[in-house]
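The chain below stands alone, shown as structure tokens; this is the form predicted alone.
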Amino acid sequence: MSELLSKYKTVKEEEVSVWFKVAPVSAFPNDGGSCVKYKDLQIAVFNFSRLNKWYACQNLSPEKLENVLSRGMLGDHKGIPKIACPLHKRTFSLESGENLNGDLDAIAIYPVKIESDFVYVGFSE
């Protein structure tokens, strides 16, 4: 695994230690993805409005290690919300972060949550 990829680690919700407050959900594209910056990451940010669901995960793509995942296409396999990267179709859950293709390693993911209309993104640090 690449030093880039390492720095990212999925995190779950009762693992979330600081709340970040990204930006107002108007912000944001409907099935859309926008890049957030925390600390020295990237972090590709989905308003999945057709499912009414907001989603985190990495921006770098796997494969090419370019942060590009923001800018993908989002879709389901099999009732599964993902995102395809642009650069390459490979696609990933937003649930778990596992490769749907199955021939890479998983991206990380993180929480999302939404107060009085601002999107937070939840770390673990």
The other form holds:
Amino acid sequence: MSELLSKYKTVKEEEVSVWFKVAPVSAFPNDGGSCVKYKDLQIAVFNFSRLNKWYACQNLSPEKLENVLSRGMLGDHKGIPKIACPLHKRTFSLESGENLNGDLDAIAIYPVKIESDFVYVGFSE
Amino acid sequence: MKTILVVGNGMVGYKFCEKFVAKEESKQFKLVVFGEEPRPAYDRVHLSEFFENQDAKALEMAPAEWYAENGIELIVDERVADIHRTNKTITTAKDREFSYDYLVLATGSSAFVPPIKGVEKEGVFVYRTIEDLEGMLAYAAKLKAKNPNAKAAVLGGGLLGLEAGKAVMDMGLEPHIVEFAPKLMPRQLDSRSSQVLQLKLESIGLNIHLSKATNQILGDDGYITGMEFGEDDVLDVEMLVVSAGIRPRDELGRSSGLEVGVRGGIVVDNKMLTSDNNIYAIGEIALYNQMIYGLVAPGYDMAGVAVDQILGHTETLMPAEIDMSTKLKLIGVDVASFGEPFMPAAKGHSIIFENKTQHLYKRINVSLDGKELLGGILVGDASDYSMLHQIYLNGMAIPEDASQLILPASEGGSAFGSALDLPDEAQICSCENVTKGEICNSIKDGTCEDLAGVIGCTKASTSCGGCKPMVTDLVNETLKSLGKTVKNVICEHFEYSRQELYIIIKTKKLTSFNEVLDTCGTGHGCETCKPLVSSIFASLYNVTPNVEDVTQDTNDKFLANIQRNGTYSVVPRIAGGEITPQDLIVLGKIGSKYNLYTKITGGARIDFFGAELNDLPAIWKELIDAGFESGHAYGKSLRTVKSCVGSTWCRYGLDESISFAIELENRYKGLRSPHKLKGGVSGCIRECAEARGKDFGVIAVEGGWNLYVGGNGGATPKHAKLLAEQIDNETVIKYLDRYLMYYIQTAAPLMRTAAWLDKLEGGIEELKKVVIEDSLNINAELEQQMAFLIDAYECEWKQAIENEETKKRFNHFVNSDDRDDNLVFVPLRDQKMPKHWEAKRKKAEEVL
Ligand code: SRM
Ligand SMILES: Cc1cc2nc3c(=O)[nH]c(=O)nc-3n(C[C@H](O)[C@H](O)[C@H](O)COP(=O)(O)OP(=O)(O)OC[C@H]3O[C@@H](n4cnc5c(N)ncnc54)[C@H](O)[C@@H]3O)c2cc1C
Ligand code: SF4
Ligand code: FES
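Same protein, different state: after the form predicted alone, show the form predicted together with the partner chain.
Let's see the whole complex now, leading with the same chain.
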């Protein structure tokens, strides 16, 4: 695995040791995403307002190693919330990171929480 | 625990592993696979796709982890050097020793290189592995840098040779096919079909040389510069791809004393056993029925037989007769042959249909009593191949007048009946050995509910894909027979076609994606329906992507085309290709300020590449301040109206093509449509603006303009068709308004005008009735709708940069002004380009 990819590891809610305070909720588009910088990581954060849920994943496309996933389109496949990579429309589950329309490696997923109108992403270190 | 060693990790060696692990009994064995190539098995059949994306991973049969997950030890990059049959061991080229209980040889073939003088020169390649292709690409790039008109030849005009010919053509080299026999594809075609194929191939740019025996390869300094056939008969070429057949890699068999054939190959029986009871041979190494079958399907069957034999299911045997039917793929020309393509007159009659003007040839061979189909050849149109092939394989009844099987379809549909008439045992996917019964039952018993499901669970059409049309038919027919409607629905969220959704949105006056979803859809949308609905909004209300950017395709969302490294391109409108020197200077300054790679496009305007997301608003601000506006190069909307210089300057020009092109481009700029739209205006029939290759084309003639519609370049080029002759400017505009609006309202998503016109019942004649005679009585409405859209035009880039809110989406980070630090550029001539993916990946891996 490449160095770029290996920086990203799924973090489960119970493993969180740092809740990184990102930006106010209003900085994020409804039903869209933005990219968050945390140390040397790039995390795509999505405000899936139709579902009233927030998701976060690595911004790095595992296919082409470009930092673009936050610019992709949200959607669902049979109820599973997903993000489509803007480069070649590879889609990934926002719940498990799994590649839904191919056999690429899963992407890393991070927990998000909202507190007093602020967005936090969880990391474990 | 017993040990099986597989030598060779090619397509068939891999298939052996796949079939093996699927069996319960396999748990009692240890499986070790050796591959000489540096990577796990890949799909050699689709090797040519490597030219498109240079993505070796995409060709993998399974990733390296798959082997580990299934308990298989995969050792790549290590050749097996010797077999010691007495003590049942092998040694590898790295001098490691392994013992086996069973040995499976799947060493395949290598390309046969005839012993021609000079064949060792640089620039001579074979076409078998990814490394071969990498070598060809690098060499071709070097050649082209020196000489843009460089030529390349392929030695051999068989199935593979033609594929290689197309590949060198796509690399931008002038392609030549050199064949020793007097015809192309000598193993599959008769002389007449070969002639038709030759015409067709020449028409797409391949040069064909038949009956040529190459005496030597010319060239001093060790590089190829030509091929010599006879005295004074020389072809200058700077690269050669040898595709003169294959030779089985039987060296292990020979050195260990296994029985081999006179012309190579390890002899096997119908259990795939060699002359040694513990050694099997499968795939292109196995000489079965005194034949090497150079196709994957028989190899896959052999893999299945060997698996069963080793696991004790000794009743599984290789059938005596092996189907060698083939369909040529990839090169954009339909060619297929099945059964007995050349049949001696004593066995039956041939029915032949030939039309050289359309490059069509169809031949079927029918038994003397006229009841059985024995084989055939199709060139130019192989759309009936699957059905004919099935009729042949299953010995199905044929119509009394067998010519109906190949004659162009008359009224009332085809002579075949439905795919459902096939017997259940009919093998539909020969690669994966899936029968009609398995496909239909997977739907009937509820395991699968659609095509994607069936492909997923049966694996049908996952290899060569040749059977996909038939699998689709079967799935649709089965669904129909169960009373389920098969509709061209948009996606899982909308049970409608684009046209239906267009009407719903229009009549209910819906204006946001969520509204549409809540009114007539389910779920939360996806990357298929979101851009489609956005495009309908734009066509109905001319709203720009700024209004609801999260439902736009990425190019529309950022009003710029995303490039392969995540940067963007910038294309200002240069209507008709006309630009002042002052404007050129402005563009030059902006390009150098932001360090953008700059080129003139095929649409006759200027494209800046490599702009970072953060810079887009600033670049566009400068452009707009200087008087430019968006060129919509990113939208499914009007791109350019290309123009020649016309009577303004040209001595032949009959009218002012530039002025008219600029007028049309400005009229339709920003118009959103199901696919992109392009126009052209030429000042005379010399057609320097290539107007007939566009969605609409206008050509000046004596007495007015001729108006053409429904042309395009792209993957399936089509010349536009004449809609009206000798009309004046106003009439051109009137007809264009109606035609474009009618197309926008009725076309399927991502359907260009040419495909739409093809599908329109009645074709161009029907369109004339609608647009000129107003047969549907809709023209007033079409014109009104167009007038509204033209009126609502606004430069969306101006909109975007004037609004602080919309501008925010161009920041790479939401919580920092930093840029993406992962972007890497390398120098290219005097400019820059993104570092290549593979190179980037490698670099990243080296660091680790
Ligand atoms: C830049 C340019 C090539 C060049 O360097 O010259 C180009 C570049 C692209 N073409 Fe093109 N095409 C360009 C002229 C053409 C032409 C020639 C022409 O317009 O006269 C054709 C054939 C004519 C035609 O369209 O009928 C052409 C046929 C295509 C196609 C195939 C369309 C089809 O119907 O089969 C695609 C794919 C698509 O649109 O789905 C495509 C798609 C693309 C995209 C947009 C692919 C993408 O999504 O990234 C490329 C990105 C452009 C960018 O970033 O700016 N491009 N493309 C040309 C831009 C013209 C312009 O000024 O806007
Ligand atoms: C460009 C191209 C297009 C084709 N198109 C089609 C098509 O459309 N339809 C079709 O049916 N067929 C097609 N074929 C043929 C098809 O690819 C072959 O029939 C198939 O790959 C044979 O599989 P195999 O495993 O027997 O041999 P291979 O795929 O050649 O695999 C053999 C492997 O064994 C390795 N090996 C050899 N000796 C040793 C050793 N001593 N130790 C370790 N490893 C060793 C080799 O390096 C190789 O990787 C095409 C082939 C090419 C090259
Ligand atoms: S198309 Fe005709 S008018 Fe236009 S440049 Fe060519 S020759 Fe001249
Ligand atoms: S026949 Fe090749 S994939 Fe089905």
